[in-house]
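Quick heads-up: it's one chain on its own, the form predicted alone, in structure tokens.
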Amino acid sequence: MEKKVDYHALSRYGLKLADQKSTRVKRAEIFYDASNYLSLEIEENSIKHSEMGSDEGMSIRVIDKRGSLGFAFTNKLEKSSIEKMVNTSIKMMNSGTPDPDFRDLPSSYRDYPKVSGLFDKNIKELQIEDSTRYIEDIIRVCRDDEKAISQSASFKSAYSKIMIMNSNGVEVQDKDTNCLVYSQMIVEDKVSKDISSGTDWQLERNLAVINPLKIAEKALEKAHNNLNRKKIKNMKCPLILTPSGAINLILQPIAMGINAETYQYKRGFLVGKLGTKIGSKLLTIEDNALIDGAAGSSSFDGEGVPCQNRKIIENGTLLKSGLLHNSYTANKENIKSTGNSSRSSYSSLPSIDSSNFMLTPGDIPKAEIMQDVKRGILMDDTGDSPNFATGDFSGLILQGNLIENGEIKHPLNETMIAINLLDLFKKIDAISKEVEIFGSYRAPYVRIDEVQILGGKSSTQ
């Protein structure tokens, strides 16, 4: 339950105290966060753990004229604890290393975008006994399937309220909710004794759109489709990425590559690529924090900067304005923050993250994308990650199938993909109009013209 704490008064007290305690403090910021959470865990297809809890706390950042930063936090919201927190942050600031790039905190803004559907009172008021009915469908799907032998799953919900106040006049607050359902099914072919697994999940702001039954059924379908995997020979062929596969090999690497902090340290395969063509004309990506009800949406970021809808890649070109910034990285380049500061809780410093990161769909049904493939690969999941420095990827296909004459055939065993991500982006030759959403990522089906496939079957087999 929420505690009755006047966190506005405590925040103003903390900022005033920081100003009084040291003449060296140039700017100060208070971040308040309160959350309630609920969690149900399923192991071996039965509820093994349930928990409800809450957390509440406050942190302060202080910066001096040298750019030295001090940071401290507390989960005891009373004046004496706030004073200790302020004193600790000032001590850290005084002994810290000067940083000329840490120039200032965000200033106040007149207007913030209105984003609806981020708070659902049904999630806030959810109790353990109410949540079990969402778990029942998941358990039943596994229990009623003759090939299913086990399941790990979870149902989680959270309500959060935050407030940001700084000495430049920023004062914003908001509340939001989210709900997650996850299922991993394990199945066994009774004849061949082959065992396989499949996973699916859904993250939403609104309880009414959560569909545990659909998630469990999809996880089970994936597990079935991955039974009795077969080896194939080496070949060069088209690769079709499912939305999950497109997130793995396109959206997530690009989101990491356009993180301004990473880019400014010259890390990653996209360094030096701003303003250049990095993919086919079909590749268009945006970062949109303003979608009503979406998992990655917000009206302001972790520093109180208004969030935006921004194009990152347009028709294959990584835009010069395509990096994601918080106030620190933006100040280094004398530009405005893009509103991508991220805070996981009051105990963490701001980092940078994408909002709703989306690959623009095409106008072709996914069936048509496959029907022209005489022999190719459908990939849904890989257990490996690209080399972020070079973009090289050599990874095992955990869940994927052979495609022959436009039809999905048997699942793959000991099959790998080898390609550089920039080559993969340039070889995109078809994108479906169907889109799937996984949390803050949205992706269609994507066809890659030609990829080197390393099969586990020798030429003599």
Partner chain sequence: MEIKEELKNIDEPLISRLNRLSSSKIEYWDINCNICEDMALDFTDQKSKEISSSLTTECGIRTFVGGGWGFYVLKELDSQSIENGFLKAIKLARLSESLTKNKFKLGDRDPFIKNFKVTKKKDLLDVPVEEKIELVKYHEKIASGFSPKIINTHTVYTDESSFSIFLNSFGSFIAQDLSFIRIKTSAYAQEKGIIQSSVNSVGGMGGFEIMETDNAKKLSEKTAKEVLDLLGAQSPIGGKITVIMDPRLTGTFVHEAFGHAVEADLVLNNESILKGHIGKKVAIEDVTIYDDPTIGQGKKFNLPHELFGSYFVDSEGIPSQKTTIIEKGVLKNFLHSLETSSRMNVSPNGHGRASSESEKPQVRMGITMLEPRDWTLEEMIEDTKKGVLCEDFQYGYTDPITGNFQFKCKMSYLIENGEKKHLMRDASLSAMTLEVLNKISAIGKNIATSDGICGKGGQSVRVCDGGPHIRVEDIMIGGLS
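The block above covers the form predicted alone; next, return the form predicted together with the partner chain.
What comes next is one chain alone, with no partners or other molecules.
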């Protein structure tokens, strides 16, 4: 029924036009993507929405000899719209400022790494009527629990294909799939009337490994653990980060800090720290795009450059080669792009992003990490993020518990953590061997020797 667009021919047409229209165009690149998705949503623990949709579009980047960039996109894939898009991009390029650092778009590569498991036929062919079974388990978990009073949840799956073509001879294309299960449980203590929530989610390339039951149960467990929160007094104590806490306070800030673009603009708290020790010897991080079937994996990046597996931090030292580059930031330093150009769709310019960003696990079980803590804090979630410029963090614990004599006690109300991240990295004194995966991030449990806790309970009372 639907009209098929010959996007290869249209792309070549666009590149040719750019070349013909203006002698000032030095290089041009077409990015095409098309996607289909379906989603089911649960509200008040009942199915509420069924949705399907599709999008398809194309963008062009052109640069001139001065290094000025023009960009335009459209989702009207007809010759006339492509002509308008090309003309607009040239006009944009002509009115931009010179940037001697913008030397070129990537050249063509002969070899690309093979990464398998990124496309699942079962997701591409999934019918929305059949996807309802992934929701059934989720609804039951909430219905069967005495304290659960509501749940918001969703199941989403998407199939997309992309193609990148530039006038340096790059021509790559690929297809991939992903699916997401998300659950937010809301529970009420029937006696105290306290209400709390817990969330969990799973993002996968492959339908067979999606486990909605486990996600719902974990969200429920978190909601239970967060009931009847109590204030505590100010204290200095050990802090244990769950994997999602470690992603929040360690992996995400570091991923932003080693983004070569922000680094070159001297924007982040890691500026000037390349080649130096920034954390405890237990801290080792890698960015690996080549893991089969992983959410953050890819064979080439948003500019058609091959992806890699790179060490970022080794035993506490931020490696000299630890930045994530696209072709622009790499050219600026006369090195090769690390293949970290990221592009979410035809409507966006390439930026820089990590792939699978992983904190290397240690060798002790998480139970042992907890065992030695006489009085401390377990943190799973803070809606907050650090001040990226300074690395200062003082955030509210949204999901966290008191630890006493190695045991998890009551959850925390109005409790904040205050620490500088560089200090936090240095004070890491234990890392678990258990690892959890959240989309493109992987982290173990991490213990910080000592942090300042600001409790909501007044110490004079």
